[in-house]
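Coming up is one lone chain in structure tokens, specifically the form predicted on its own.
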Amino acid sequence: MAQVAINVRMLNSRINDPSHWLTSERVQGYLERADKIPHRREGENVLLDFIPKTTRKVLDLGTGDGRLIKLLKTKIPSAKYVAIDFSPPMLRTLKQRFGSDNFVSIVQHNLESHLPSVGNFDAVISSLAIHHLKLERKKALYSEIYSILRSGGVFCNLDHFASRSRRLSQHFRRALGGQRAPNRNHEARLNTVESEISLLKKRGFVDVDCYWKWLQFALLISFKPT
């Protein structure tokens, strides 16, 4: 069985409903929606390519149902790989396709509050899940990533950002399948790619840039410095 580490401390309230990933219906709506998503599995790919094969372990933040790490362990088998996520349902279905992974640990913890002590990794990834955080928060987050890269490790965080052009925004959430109004509270904590490249870079990664962009979903690609 693979090695599963549970962190028990759940905080009392997340950003954007926590109510809704912590039910069975929310969950198994956005996995039906998942393969979906215009243009994600372009993203995904160009992520892939910056993961060396070389790669000993990596950590998935906000993983979900373990898409990017399926993705991953197709290219590299034999990488170690921790699990992160706070919804009961999502690790469910982690458990449903890694339990019997030795090479996949999955970790419930909930983003908001510090990392958990996990180790060292080659390489971080995740995917629409840090842009739910709060500026601060993200900026911790950040600095924390950095701390437990190696030298020379990759940070790929495929996520949704803002778009200056309301337009834009308009198509975006159109080509989502969405036709009401943006949630003003969601759309207030998104920052536009040349935001986030900044935070990036304050933090000590180089080589901070935009690696694949699709209206408001965006591929930011950064390093640790050897």
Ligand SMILES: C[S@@+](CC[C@H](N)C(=O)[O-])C[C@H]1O[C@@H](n2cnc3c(N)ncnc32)[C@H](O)[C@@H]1O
Given for the second form:
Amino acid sequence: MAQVAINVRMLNSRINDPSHWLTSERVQGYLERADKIPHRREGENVLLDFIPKTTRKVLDLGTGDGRLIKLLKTKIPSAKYVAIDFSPPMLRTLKQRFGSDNFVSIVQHNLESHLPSVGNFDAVISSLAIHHLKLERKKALYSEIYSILRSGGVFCNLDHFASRSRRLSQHFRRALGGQRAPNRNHEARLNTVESEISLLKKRGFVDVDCYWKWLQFALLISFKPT
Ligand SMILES: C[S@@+](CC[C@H](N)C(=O)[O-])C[C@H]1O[C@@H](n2cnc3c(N)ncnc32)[C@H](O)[C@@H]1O
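For the form predicted in complex with this ligand instead of the form predicted on its own, what are the coordinates?
Shown next: the complete complex, the earlier chain at its head.
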């Protein structure tokens, strides 16, 4: 009972935190500037290049309003897409976009827990979401992604990584127009590209590399061996 009370208090404090993804404030703020993030389309275009046209099923983790799925559907309209996110305000925008699309399934799920049973995939994609998870959870998630990918499948993560120094981190924030980190833990949780590549290799992925990078944004692509 005491544990339940603590968990409810923690959830309430997170919902009341305007920097948390469960709040409309954070979601609206992000969606308003999503198109203005410098160079992101370059990274997204490289990501799209790595999803073969023969792809039948794609999973998007931390899908937000379905930005990546929308881009990928223009290239592969016949694929089935599964979109996972945990934020009710984000899911509302996602449903507005894809609620009546039979090719897109929307799943509310917190990535802090084991992935739900949603089948096997030719490609798993994600953009600016996985860095929110703690290191231990990320390791487990990468193993879960590996296990649901079909042989030869691809995992593309366009994400936010740590700078090598405080000076470079400040440069990145200035390049974003002076936008601050959303909360104290955010920067501390970021991993370097090199350690993230090593995590992915340890989980069995091959040809893992950084295929595109601009300051703290990088696209890591990994393959499940055939
Ligand atoms: C910066 S937005 C990116 C959204 C989208 N992928 C894009 O590129 O525009 C981060 C997304 O990750 C989701 N997210 C963060 N932590 C999550 C978690 N633990 N479980 C599920 N989704 C999460 C948020 O709700 C939000 O939609």
